[in-house]
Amino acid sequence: MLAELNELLGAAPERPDAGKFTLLRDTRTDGSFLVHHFLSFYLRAGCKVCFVALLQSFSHYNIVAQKLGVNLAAAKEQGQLVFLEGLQSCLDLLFGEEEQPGQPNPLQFVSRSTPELRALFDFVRVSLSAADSWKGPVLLVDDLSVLLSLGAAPVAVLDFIHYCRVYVCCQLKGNVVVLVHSNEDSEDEENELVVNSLCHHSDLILWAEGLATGFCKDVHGQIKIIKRLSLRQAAEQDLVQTYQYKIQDRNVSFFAPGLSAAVL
């Protein structure tokens, strides 16, 4: 959990938000540090977390989480964390691993002629339906762009997120956090369609961008924090704050543009 980012967002694990859809967006950089932050944040907050991990293995996330003071293996054993390892699910489909009765592969669309994400949504719904003694449920997806790469249509991806928002945010009063890659100069129109649609429906956008001037060892990128006030009240304008950041081994430091420690 990144304490400085919590301060910028006005968040605390003792009082997690409810009913919020947060979009993590990265351009010309790797925004995975934001995924690790929200994963550790909600686990520390005592929330039931369903983590759809499409990009890395469980061991990768667990190693980073331990640096942030969270043990994912213990959270799984206690039933607080439901972890879908997308890489393993795809291998099971490609190499003909038989499905367990009553437990369809959540990524079965990969081997279907008409890809749809109903099985993935059912996995999320079942995982979060019984929150037991945990606080509000949370869905975390890393990252949504992979679904497009696996053959899912943009409409199917947007439908999946819509149903997840309605179920988790509206019905269960939980939270949804999604990472998506974007490149405004890219010719990938399908990905940009998904990104723009998600931005329109987000309560909060954290947009990590690489520096326009290129690599710098003391400043790794900049992040825009966009609070979508207009989503709640049409007359309001969105609040946009811009910071630069530097990723360290166990932390990320944030500072106003041009005010890094190296410059001062």
The other form holds:
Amino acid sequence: MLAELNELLGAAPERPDAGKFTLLRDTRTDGSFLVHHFLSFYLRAGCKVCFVALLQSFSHYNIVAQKLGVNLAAAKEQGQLVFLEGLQSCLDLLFGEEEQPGQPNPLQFVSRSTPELRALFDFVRVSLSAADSWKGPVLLVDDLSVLLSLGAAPVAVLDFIHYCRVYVCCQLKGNVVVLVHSNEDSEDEENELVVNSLCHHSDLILWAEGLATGFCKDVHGQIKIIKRLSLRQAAEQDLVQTYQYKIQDRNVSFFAPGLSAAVL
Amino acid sequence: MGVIKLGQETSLHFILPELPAPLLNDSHGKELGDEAAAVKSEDFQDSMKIAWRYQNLPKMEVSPTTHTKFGHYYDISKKMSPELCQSVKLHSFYLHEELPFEPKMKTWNMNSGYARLLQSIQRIISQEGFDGSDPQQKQRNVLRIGIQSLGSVLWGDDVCCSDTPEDPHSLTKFLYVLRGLLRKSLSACIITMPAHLIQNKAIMERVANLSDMVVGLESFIGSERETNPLYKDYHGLVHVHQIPRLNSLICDVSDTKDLAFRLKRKQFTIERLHLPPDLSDTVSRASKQDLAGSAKLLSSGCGAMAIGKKHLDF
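Hand over the structure of the form predicted in complex with its partner chain; the form predicted alone is what we had up.
Next comes the full complex, and the chain you just saw is listed first.
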């Protein structure tokens, strides 16, 4: 996990949150370092994690997690991590044997003409429902925008997230972390609809953006941390903090805008 | 082993004799920038996909040489020797020659051309052992796949003809399944897409998100830049939109993003875009493309307008 990010968020693995919906958003850059952070953070915290990884393979996350101090393979073996490799599931769906009745493929909507995400939700529900010794359950999704590319309607995606939120955050007092892509001037209206809707329902938004001035070697981007205090209490205003960051091999350093080490 | 997958209108018989001869000695080792190496490098054992707008020069596996820039330099005034072509196992896919749908394919809910191409790729991967299913195979090779004009009408897709295609998800589903096949085998894939024909920009955004690497070639032919004196040494620009970030937090980002390409008599090269120093009174911190625009106006006699473009009014 990224120690500096924990400080900025006021988070610690000894006391993970409960019932929180965190939205990870990236624009003009790759926000996947945030996914790696939360994955290793919640595993370190002793939570049971269901990771719906739609775009990369298991070994990709495993190699990065080792640099952040967590062993995904061991966590999977011990039952702490339930890993859904979307790419493999899709291959199984299209090239594999006939589906077993007791084990529906979570991505079966890809080959159906009325795509709805019930099977995916059932997978999440079954993964996190087992009563075991781990702390509060966590659902992590990377990344939600892929579901639209696979044929799911925006409403179906929002329904899926809603069900997950009710089940994980409200019933189980766990946490949900979801990554979406967005672009300014994007013509992908379906994606923008999903992103805007999720923003309204999030407790915490981490928004990684590429610099407006273009690529820079020492500052890889800017992150906005938005604490949605207005969601819980009517008169409160959201708290917005902005930092810049630089990604290194095993760490990401954060600093106030304009105060990169290269400049000082 | 190498594999070439083709679009519909060409077959191996037409493309193979046109391949340029690789350069195997050091005398042509011109120093390209790191970004060019990142653009052309396909040496990852992990799977990679690259989307180009033009046809790329494919690489062939030959007997090992000590040339460190192997695969980067070709002499386009000479053709590749037939012996070299024949020493490599090639497969091709020509949509009209393929067998009709297998019954199971019908439930894929995807354009049939794409579905059959996926089935063909999967069959070759498993039959030739690129998925690691044959531990006896002593020489581990990478399967190289090239797909031409994906998304065009020749694949049975109308995404190039209409703003609201009949099945907007077939193309992205195809890319997702292809990504899965590549991740699970020793293979790499290069795809060209006629992006200028695809009117639905939402689809292009999704295609980019599903790719590891996205590179665009912009030719000056037919555009106003062709006559711009600042671009006279080049034939077009190279845009690196996205580079892969695999198995690591960091990615191999280069210092410069301004690249141009040049097609000389013997070589196709990609270089850092160099503009001559601007010695006029209007020098300022404008971007290179603004500079090019102003220079063009200056040369056509509109001095006042050129200054105005720089947002400086003296």
